[in-house]
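In C-alpha cells, one chain follows: the form predicted alone.
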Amino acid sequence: MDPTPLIDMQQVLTRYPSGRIALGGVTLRIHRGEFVFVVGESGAGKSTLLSLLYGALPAASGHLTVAGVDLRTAKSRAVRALRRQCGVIFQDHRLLFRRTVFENIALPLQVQRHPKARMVGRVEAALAFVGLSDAIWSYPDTLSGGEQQRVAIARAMARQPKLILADEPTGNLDYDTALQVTRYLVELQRKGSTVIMATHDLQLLEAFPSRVITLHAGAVVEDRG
C-alpha cells in the first residue's frame, strides 16, 4: 500500500451556513484502494464529510489534502481538476430525465471534452459493467429505482475516477437491490478505485466486511477495520 494517504484530514472543522458546527476536529487518513463505509445517525455529518472531499464545501480550519490537493489553499482550477478524478453518487441519483441513459452518462465526459470515439466506448463499457447495455437509448423514467441508481454508478465510473464518493446510494432501495448496488461499488474498488460510501443500512456492513467510520454529532467516534 502506498504510504501516502489519498485523503489526509487533520483536525478539520466546518460549519453549516447557520454557524452550527457540522464537523468538529475530524482526523482521518484513507489510503488508495480502500473501501470505507461511513455510518451515523441523520445529521451526524456523513454528507458533509463527503462534500468536503470533493471541494463542494470548504473546511473552516484544519488540514485537508485529497489526491495531493490541499483544499484549504487550492485555487479553483486545482479543485476542478480534483473533481475530474472523483465520481460522486447521490441517494436520488440526480439523472436528467429528458436525456437518454447514454446522454446522462456521456455528459460529464462531454464537459471534460473527451473525444467522441472514446466517449462512446466508455459509456458502453460502463453500462455493460452494471448490466444495462440494453437500456442505452432508454429514458430514466422507464427504469426502476435500482436501475436508475445503476445508471448513476455507470455515470460515475465512466470517468475512470480515482475516488468514488457514494452518499446513501441505497437509501431508497429494497435490501436485495441495495446488495446489488453495493456489489458494483465493491467491484469498482477491486478494479482500483478508492470508494467511500455513506450509509444508514447496517446490514450492508455485515454483507461486505470493510473499514467502518462512525460519526456522531460531527465527530468520529469509531474507526474500525
Contents of the next structure:
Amino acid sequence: MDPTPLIDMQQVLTRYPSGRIALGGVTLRIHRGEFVFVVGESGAGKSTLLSLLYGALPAASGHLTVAGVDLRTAKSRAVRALRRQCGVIFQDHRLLFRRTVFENIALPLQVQRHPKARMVGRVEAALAFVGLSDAIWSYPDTLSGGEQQRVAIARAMARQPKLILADEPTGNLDYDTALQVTRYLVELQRKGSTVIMATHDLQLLEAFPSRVITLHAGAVVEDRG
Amino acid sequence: MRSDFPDAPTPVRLPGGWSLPPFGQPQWLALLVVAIAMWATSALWVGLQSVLQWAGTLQPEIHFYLPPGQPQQQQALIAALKQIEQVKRVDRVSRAETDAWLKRWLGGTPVAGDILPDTIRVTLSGNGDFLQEDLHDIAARFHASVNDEEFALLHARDRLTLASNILLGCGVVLMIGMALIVTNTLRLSLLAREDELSLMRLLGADEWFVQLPFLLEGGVIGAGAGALALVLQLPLLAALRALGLTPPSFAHLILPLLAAGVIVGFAGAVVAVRVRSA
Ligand SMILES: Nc1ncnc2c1ncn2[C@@H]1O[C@H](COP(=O)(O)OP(=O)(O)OP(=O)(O)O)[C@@H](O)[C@H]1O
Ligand SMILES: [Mg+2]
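Give me the form predicted in complex with its partner chain now, not the form predicted alone.
Okay, now the whole complex, with that chain kicking things off.
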C-alpha cells in the first residue's frame, strides 16, 4: 500500500457559523485508487466531510492533508490548485440551467483556461462515457433527472481528476439508474481515480462491495472493507 | 467565439476571463444615465468655457475723466497709471472720439463740446488683488474720476473662472455618483450569476478570472456612456458656434470624456466585485 495516503484526516472537527458541530473529531485515511462509500443517516455529516476535502469548508481543529496540501494552513492558491485536481458531484448537482450541457461540462476546463480548440473533444469523450453524446447542445432542463445526474458525472470527470467526490449522485434515481450511475464511478476508479461516494442507498453497497465508512452524528462509527 | 466551436448550433458562451457578460436592459439603462450625467456636466463646462473665451477677447478697459484744461495733471496721471503692473496701455482719448461716443450713447443728441472732460483709457491685462483700490487711489490723487461700472467685466471674468472650477469639483462628485450607478447595475449582474460564480470558485477558478468579465462590463458601460455623451456634445458645439462663440473643439473633448467614462465604469465595477466578495 502507498505509504503516504491521499487523504489524511486526524481528529478533524467542523463547526458551521451557526455553532453547529457537524463533524466531531473524525480520523481517517484514504489511499490513492480506493473506492470508498460514505454512509450515514441524513444529517450525519456526509456532505460536510466531502466539502472539507476540496476546501469548501474549513476544519476548526485537527489535521487535514489532501494530495499533499495541508488544508488548515494552505494559501488560497494551493487550495485552488487542489480543487483543479478534484471532480466534485454536488448533492444538488448544481448544473447551470441557463447554459447548455456543453457549457456546463466545459466549465471546469474553462476555469483552468484549457485551450478552446480541444474542449469539444474532451466534453464529447466525457459525454460518451455516460452515454449522453446526443445531449451535448441541449439545455439541462430538457433532460430527465437521471440524465442530469449523468451530466454532473461528465462534468466531474471532464478534466480527468485524481480525486472524485460524489455526494449522493444517485439520489432521486430508481435502482437500475442508480446502479448504472455507480457503475460509471467504479469505472473511473478502475481507470485510476480515487472515488469517494456519499450515499444512503444500502442496496448499492451490496452490488459494489468496497470500503464503507459509516458516519453517525458527526463521528465515524464503522470503517470496513 | 463561434470560430472556436464550429459545430455548435448556437453561440457558445463560456464565463470568466475576457468574456463579456450579456449586455441587457439594466446595462443599457446604466449607460444612458451615466451618459446623461456626463453630458450635462460637460455641456455646462463647454458653455462656460465659451463664455470665458468670449470674455477674454474683450479687452477690459477703464476710463478716467479729468476736468478739462489741465495738461500737467494729465501727464502725471498717465505716468502714475503706467506704474501699475496690470496696466497694459494708457491712451488719451481724443475729444472728437469722446464726442462721437457720447452722441451715440445719448441717441444722437448733440452735446456742447466745452463741458466734456478729458478722457484717458486704460487697457488692463488682467485682474489683481488690489487693482481696483490702486486705480481709485490714483484717481483721487489727481482729482480724476473713474468709470466704476467698467470694473464689472473684470469681476465677471473672475467669477466665471471660479464657476468653471466649482463645476469641475461638482463633476468629480458626480463621477462618484455615476460610478455607484455602475456598481448597482453590476451587483444585479453578479447576483444573477451568483450560482455560476460560486461554482467557478469551487472548481478552482482564479479570482481575477471570475471577476474580469464584470470589470470589463463596467469599462464597457463607462466607455459607451462617454462616447454617447461625446456625440451629444456635437449639437451643443454647433449651437454655440452659431451664437458666434468659440467653444472648445470636439477633438479636445474626446479623450477627457472617454477617459472619464472608462474610469467611472471601472471604479464602479471594482466596488461591485469588492462588495460582493466581502
Ligand atoms: N450551512 C450549514 N449551516 C449550519 N449547519 C449546517 C450547514 N450545513 C449542514 N449543517 C448541519 O450539519 C450537519 C451535517 O450536515 P450534512 O449536510 O453534512 O449531512 P448529510 O450527512 O450530508 O445529510 P444528507 O444525507 O441529508 O445530505 C447537519 O446537522 C446539518 O444540519
Ligand atoms: Mg448531504
